[in-house]
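Take a look at this single chain in structure tokens; it is the form predicted alone.
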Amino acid sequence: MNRMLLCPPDYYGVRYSINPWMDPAQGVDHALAVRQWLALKSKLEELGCGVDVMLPQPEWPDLVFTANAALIQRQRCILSQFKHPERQGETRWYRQRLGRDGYEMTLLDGDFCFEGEGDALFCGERLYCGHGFRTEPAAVEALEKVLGIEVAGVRLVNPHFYHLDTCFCPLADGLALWYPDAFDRAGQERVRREIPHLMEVSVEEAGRFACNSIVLGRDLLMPEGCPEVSRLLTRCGYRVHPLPMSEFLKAGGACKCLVLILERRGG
């Protein structure tokens, strides 16, 4: 079964500033942004995700994102090492709640910033990584090692895109969506010669997180407001669930940056 890991926003806001979305004068509106999370939770739940929940901590607002705690592979789990400071106790609580469930916790060897499966995401059986703004280009070989696999890493260019998981998002094998801009030339040559079906989002919908979507089969759990995206993928076979998402795009994060994958139905 599909089962995904979930921090209740209890603690959630914008305190500070790590990304162009962030403004701490803005304000998020707290009560709604717990009904947001709800709505995902139970959507989720509705469409037979087992849905795994840790607890908040008062002095790491952002723990939420547990996107960014981890990548899961079978039973190895490749903690973060956060770039900015705001994030980087996150890691002891990721580490703790991860560790309950056996997992073979693993750190990548080297001195630089790997931000999990906010920028690790298999598309079919090849693993892409981002890079340039929260990881380092040197993840990219530290993971072929720890994975024995190969990993396709690509740079990311415009700060507003600034994990991969904000600007391409695979569904099933040799389809993906994506936006382009976020990439650099070598990388945007990359993704269009290996992936071989891509569906590009404009940048209005890009803006509004279109592809940060959770994929769970042929349903795809999107941030509302993507209706031209919407309407491609219903063509294509797939139900878009769409859900409000105003308050966490605040912070640069979406519906696919609340949830953390433990496991993919047939992975």
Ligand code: ARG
Given for the second form:
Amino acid sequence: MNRMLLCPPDYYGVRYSINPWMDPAQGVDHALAVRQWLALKSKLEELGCGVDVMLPQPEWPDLVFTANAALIQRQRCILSQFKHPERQGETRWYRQRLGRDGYEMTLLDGDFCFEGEGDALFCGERLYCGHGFRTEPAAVEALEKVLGIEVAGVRLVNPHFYHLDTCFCPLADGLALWYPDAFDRAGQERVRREIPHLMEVSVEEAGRFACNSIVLGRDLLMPEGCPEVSRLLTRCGYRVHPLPMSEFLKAGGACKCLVLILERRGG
Ligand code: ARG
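Rather than the form predicted alone that you just supplied, could I have the structure of the form predicted together with arginine?
Full complex below, order starting with the chain above.
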């Protein structure tokens, strides 16, 4: 079955700015953020996904973005090493929670940043690791060592798409959504060479975080406002469930950033 870790938005807010979407002066509608988060959680449950919830912490407004906690592979938990001091204190809570759940804790060997599943996504058996803004290139090699597999590093160049999961979304059958302009030339070439079916997202829909979708088999939980890519996906046999995410977009996040994959159906 699929199982994800979520953190309720009790203390969520935009209190600092560490990416171009975040403007503390803009203000988050907190009640609306709570409703949007609950709707995401209900949709996951309705689609048969197991949902684990961790305790929110008052000092850490970005703790809701659990995708950045770690990369989980079976019983192994590779903890993040956050770039910004604004988020570094989150690690303690993620470690506590995932440790309690019995994961084997692994830290990558070296003094560099790695922001978990936000920058590390499996496309089939292949792990892609985005670097350039948060995760550093040294993480690619360190991941290879720990996981014993070859990892495909790709450089991100557009500050609005600072994590890999904001511009790249692997689906089944060698298909992936992506926003090519977010990658450098070599990264674009690599993705084009290795992934047989690529669905390019327009600049408008990329900006509404179309790539920040949660994939559950044939179902996709996608931020609303992405009709073009939804139409294409429907034609390929996927069901798209649009979700309002306005309040999380203000922090540079959406559906996918709000979950950490603990278990994947069939693996
Ligand atoms: N405000 C958070 C940050 O800038 C948003 C994190 C979004 N997470 C993600 N996996 N893309 O770190």
